[in-house]
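Below you'll find only one chain, the form predicted alone, shown as structure tokens.
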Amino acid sequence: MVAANRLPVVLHREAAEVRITPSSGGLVTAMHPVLGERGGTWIGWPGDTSGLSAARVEEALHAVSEEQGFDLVPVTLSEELRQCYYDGFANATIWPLFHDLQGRCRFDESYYKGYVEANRRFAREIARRTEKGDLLWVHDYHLMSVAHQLRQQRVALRTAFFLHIPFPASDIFLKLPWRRQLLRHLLDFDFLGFQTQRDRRNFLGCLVDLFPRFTISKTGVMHSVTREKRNTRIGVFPIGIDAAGFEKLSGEAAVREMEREIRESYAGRRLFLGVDRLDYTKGIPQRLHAFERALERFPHLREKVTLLQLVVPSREDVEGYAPLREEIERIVGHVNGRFTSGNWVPVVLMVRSVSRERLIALYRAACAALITPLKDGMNLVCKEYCAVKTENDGVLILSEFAGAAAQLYKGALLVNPHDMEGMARSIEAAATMSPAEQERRMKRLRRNVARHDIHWWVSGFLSAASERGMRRKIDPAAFVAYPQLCEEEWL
């Protein structure tokens, strides 16, 4: 059973009818093919169902379940509760805090109370659908208190949790007023999974600072935390994509035709591509300034390169996102005002969603992908870009603060998104890189993405979540040396 904030589909009421559209986001992209292959149950919010009876919602989701091959179970929330839980604590408190942007956090007691109540409602719906011995796999920062709520309801269930976003260092996490409660709620899960070694190291560092009496043990690549006769096992599992599925789709005739049209539109110019949700963690303004700096520093790039920045609208009701869009549009206008000449426009901005086929065509047509978040749990866009480059051409420019950098650093050009000069030099290097060097790097990237795909991730996580037993105790007093104790090679 999978529990996540959203179902993989969203219900919309239109007059007397119910319209169903696919959900967006990395979690849906990652988990949908897994449940489609293995079966199971997905519990989540179905969208705004006000005005729809519970029976009508169940009927609509039953039809989708039959089609998808797994069950969909709705958790309905009032608009007021959803604002506190989702817009408030999840996205105005946890999201910026866990991305090291504590200046954007809003610490509101009502947000936290709403978050706990929403998690209680998820737990109640889960309890109705499970039997003793079932495995519940909870996803991401929206539902970190679900296991605690299940224990409060005395539900006997094996529970595992995976955090898709980064976990912050202790000095940042300690700013959260409910820091102790949240850590204890996480430790009510039987198993915890993180994207990178850094995330797990940060989590354990917070435990050492706040709960020094807890025992941390290690066997092989797995860790364990023991407290009050309970044990929580902790692992690192960098998420992958359905690499084979993306590669197969990239060969379809419709995709190749779109690719041909895109290449013709930018004939004679090298196309750089940025693909991001509208979010302040993605570093889009910094990327645009770096592209401007590259045009300043390297005049030979002018009229030879174009940056196509695709921005997918997201969380538009969350405070701070509308000003971000205005800032992006202002910077694009400034860069184009400075450098546009003839029929060459240096930056093309697209603020909209595109089909998967269109996205793959853009990946294939682009000579380089600029994936430069300020911080990211993993970032699957960079892996999708590599998966569809079947001719082994193209260059990946990747932020060193994306979780994917730990896997892809040997083939990508790593950059610091705060370093305008460094990013400008990497843009110039990508624009002038020889075909042989591109092929060498892309082959390495594609091997990694194919080997560590979504099925590898799921199998590894579920296998680890089902094992038990830890041995070697780690002395918290020696925690300053902890980074050397947990460096595993994932390549």
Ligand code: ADQ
The other form holds:
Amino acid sequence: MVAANRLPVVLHREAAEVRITPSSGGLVTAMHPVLGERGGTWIGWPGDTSGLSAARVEEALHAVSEEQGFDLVPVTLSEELRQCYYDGFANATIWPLFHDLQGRCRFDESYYKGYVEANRRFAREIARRTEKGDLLWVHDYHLMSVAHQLRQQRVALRTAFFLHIPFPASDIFLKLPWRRQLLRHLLDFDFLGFQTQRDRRNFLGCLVDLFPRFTISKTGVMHSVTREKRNTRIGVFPIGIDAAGFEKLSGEAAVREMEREIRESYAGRRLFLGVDRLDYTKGIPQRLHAFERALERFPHLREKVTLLQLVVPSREDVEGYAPLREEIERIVGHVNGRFTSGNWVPVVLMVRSVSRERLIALYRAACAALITPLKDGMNLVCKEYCAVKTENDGVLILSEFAGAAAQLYKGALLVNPHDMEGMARSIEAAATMSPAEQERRMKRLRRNVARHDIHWWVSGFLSAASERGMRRKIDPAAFVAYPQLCEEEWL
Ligand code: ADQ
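We have the form predicted alone; now please give the form predicted in complex with this ligand.
Next comes the full complex, and the chain you just saw is listed first.
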């Protein structure tokens, strides 16, 4: 059984009807094909179902289950509880804190209580649908207290947790008023997985600072923490994508046709592409400023490059997200006002979700992807970009603070998103990179993305969580916190 905040579909009430749309975001992109293939149960919030009877919700989800090949179980929450748990503790406290943006955090006791209560309700639903010995795989920062709640309810399951976002260093984590409780709740899982070595090291550092009596040991690539006769094993599992699926789709006639149209509309220009959820961690304003700096410093780029920035709105009810959209629109207006000439517009902003096919066509048409989050657990967009570049063209400009940098640093141009000048230089380097150099780098990137795909991730995680040991050898580079910042020989 998989538990995540959201189900992979969202239900909306429209008059007397139920409308069903797919959920967006990295977790759903990653897990959906996995359950589609393996079957199982996905438990999560089904969207705002107020006004719909429980039977109507079940009926709608049952139809989706039939179609998708796995069961969907809803956890419904009142609007008030959802606000404290999701908009509050998860997205106004944990999300900024874990991305090192403590200035944006709201520390509110009622948020924390709502979070624990929502986790309790998830645990109750899970307990109803599982049997002793089942393996429960819980996803992400919304549900860090589920194993604790299951223990309180005396439910004996094997529990594993994967954190999709970064785990912060101790001096940041210690700001959280409920820091001890949360660490203890996490240690109630039997198994914990992090995206990168950086995150695991930070987590263990917090344990050392807050619970120095706990014993931390290491066997092979796994760590374990022992306290009060209990043991939690901790591993690093960098998430991948369905690389073969993306590559296959990229060969379809409809995608190629869209690609041709996009290339035609940007003929004579090199297309740079940014694709993000609308989120302040993704570094979109900084990226736009860097693009402006590149046009300022390197006049030969003017009229030759266009940045297409695609943003999909998210968390519209959470504080800080609406002003971000305004800020982005303001910067785009400023850059375009400053540099537009003839029929060349330097930055094109699209605020919407696009189909998988269109997204792939855009990736294929783009001569460079600008993926420059301030901090990111992994970042799937950069992997998707590489997976569909079957001609081995294109340049990946990647933030060294994305988890993906630990894997892709050898083929990408790494940038510090706070360094405007450095980013401007990388934009220029990408715009002028020779086809041979692009090919050399892209081949390396594509090999890495294909080898460490979503199936590699799932089987690695599940076999480790099921205590069958690591069946597959994992690239040691995936276990180094900031390899891009280290001397080669240190590796
Ligand atoms: P996210 O923060 O949601 O995920 P990311 O990994 O980049 O970020 O995934 C975003 C997904 O949304 C991608 O699959 C992308 O294709 C899709 N997407 C983005 N903009 C889109 C648009 N305009 N139209 C259509 N699709 C769009 C969280 C963590 C990440 C981690 C993932 C998975 O924050 O660090 O990589 O979980 O673990």
